[in-house]
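In the form predicted on its own, a lone chain appears below as structure tokens.
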Amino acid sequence: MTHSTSTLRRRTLLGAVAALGATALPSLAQSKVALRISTPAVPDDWHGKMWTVFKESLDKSAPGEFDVQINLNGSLFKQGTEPAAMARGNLELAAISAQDIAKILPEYSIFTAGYLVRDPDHQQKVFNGPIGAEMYKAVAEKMEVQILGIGYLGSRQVNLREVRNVKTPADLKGVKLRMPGSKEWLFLGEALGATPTPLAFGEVYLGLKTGTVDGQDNPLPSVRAAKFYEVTKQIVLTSHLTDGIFIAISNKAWAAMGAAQKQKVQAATQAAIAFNNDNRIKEEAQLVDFFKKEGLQVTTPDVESFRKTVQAAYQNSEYAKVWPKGLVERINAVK
């Protein structure tokens, strides 16, 4: 073999290796697990910011393994359509409500009932225990999504365009109260004594400004984040629902992961939930003063009157008929 032939062969071999490397690079990039996230949350809200914590946690624990894509403001899928998108395989992760789940699993309407889950601590204990395990299993089997945990959305309060003397549910008669569009939400609005009016979250500010609706109900941090205080004059501290949002991943995406990846995604979820809950609880405690400074009247009604009226409405409703027997008592017994 001549020197020139040997050199030529070496060059050919090196060229082949380089070409192989070039073709391998895109396939390495493609092997990242894409996690598309859709949420109606606005950027300033804690349950919008928590997805950044989720992404940062995964980037740290599994560098280069995941491609986390965060889509806020309902820009990828509209609120309420995420579960169907996940079941179809068009979306990996979303924050979904009990109301969304109740459309498929009617027994979940128990978590839309007013005055049942007492506070954020009670919420975590209920869902991190046997009750949560049972309820999450049903979701995985019937909705093709796996629930990874629940974040605290705050205690929902009534926020009115004009000042009213509200002591009992009777005082909300005739008030067009914006509620999300599902029948569970509308029932809650009615149980509170108001005239529930469905409206997408993104349309609420303008609806309040123009008088399409007379009020809306949301936790205080959401009222500030969405700037509803600019177009309302009163907050009534009904504390009628300890609200939560379930972080869910499609069964397809979950099944495709190895055990180590699942563990990292679960840990990132818990980090996101802890961030959201800690900041939301802290903020709620500070917000009454903030709204007063913004010129809003903050009033406290006869909460016991609301509790009795709302619970009676649920107990006499179609919802109570589909709730698993003894579940109300089991939730109440969680300390």
Ligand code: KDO
Given for the second form:
Amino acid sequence: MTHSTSTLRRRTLLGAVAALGATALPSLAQSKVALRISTPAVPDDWHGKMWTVFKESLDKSAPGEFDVQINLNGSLFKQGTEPAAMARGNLELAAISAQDIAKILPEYSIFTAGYLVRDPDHQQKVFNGPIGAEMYKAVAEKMEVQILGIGYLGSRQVNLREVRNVKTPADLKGVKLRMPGSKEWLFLGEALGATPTPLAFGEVYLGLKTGTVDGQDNPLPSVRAAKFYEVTKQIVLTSHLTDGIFIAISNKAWAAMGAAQKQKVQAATQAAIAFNNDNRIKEEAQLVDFFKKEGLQVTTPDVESFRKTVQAAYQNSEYAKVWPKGLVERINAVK
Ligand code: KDO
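Can you now output the form predicted in complex with this ligand? The one shown was the form predicted on its own.
Let us now look at the entire complex, which starts with that chain.
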């Protein structure tokens, strides 16, 4: 064999290996389960960061099996359009709200009502018990998604551009209060005594800055993470909704997974929820001081007056007419 023939052979061999590599790689990538995630959460918020915990958990428990794609800031799907995207097969995972669920299952508008779920502990017990199981079953049937768990978003507070003396709902009269854009959310703003104005989460900062709206409501950790405190002067501690986000996966993606993969996705979800809840609960307790240092007035209204007015508004509303009989009492009885 001459020198040049052996070089040629080696080259051919190398070429063949490279070609093999080139075809082997995409097929390997294709066999990964793609999990596209879309959320309006900002990167600095705990329920944005929790998706990295989810991804890291899966990378560890199932190396190379999943391709987790995290899309924050509503960059893949607009806030509130995630359930439809999942049903169409364009999205695998999202954190959906009770308001999203109520659009399809009006009887579960019960969880959009102010002053019903008491606190994060009550929330976990309600949704991780029989009430949650019944709801998740109905959601799987009607919305084509599986709820894997609930994360705590926080206690929603009223956050105003200009300082105002707010003791009762009557004091919010005429206040253009930004709410997320669905009728269930708008009703909450109305029940609080304000004039609700729909706006997507990503537009709230500018809306507050320019004065399109007079205020917004969100849990304190989100007021910090989205920097709303930079463009507002007051927080009124109404604590009107113990808010939660339901981690949901499309039925299609779920059905395509084997039992072991499902178990790993479940474990990753639980790790993400624990990360979110622990950090959020801890931070929520410390933020009043932070906002005061930032120069905001943090005031306490007559919460009982808000509770009475908001609960009456819901009880007398069209929403309550379709709530499952006895469910309010069952929720209240969860200890
Ligand atoms: C909001 O738009 O005010 C809200 O808090 C509603 C929640 O359901 C959820 O969509 C949340 O925004 C986003 O995750 C951004 O934090």
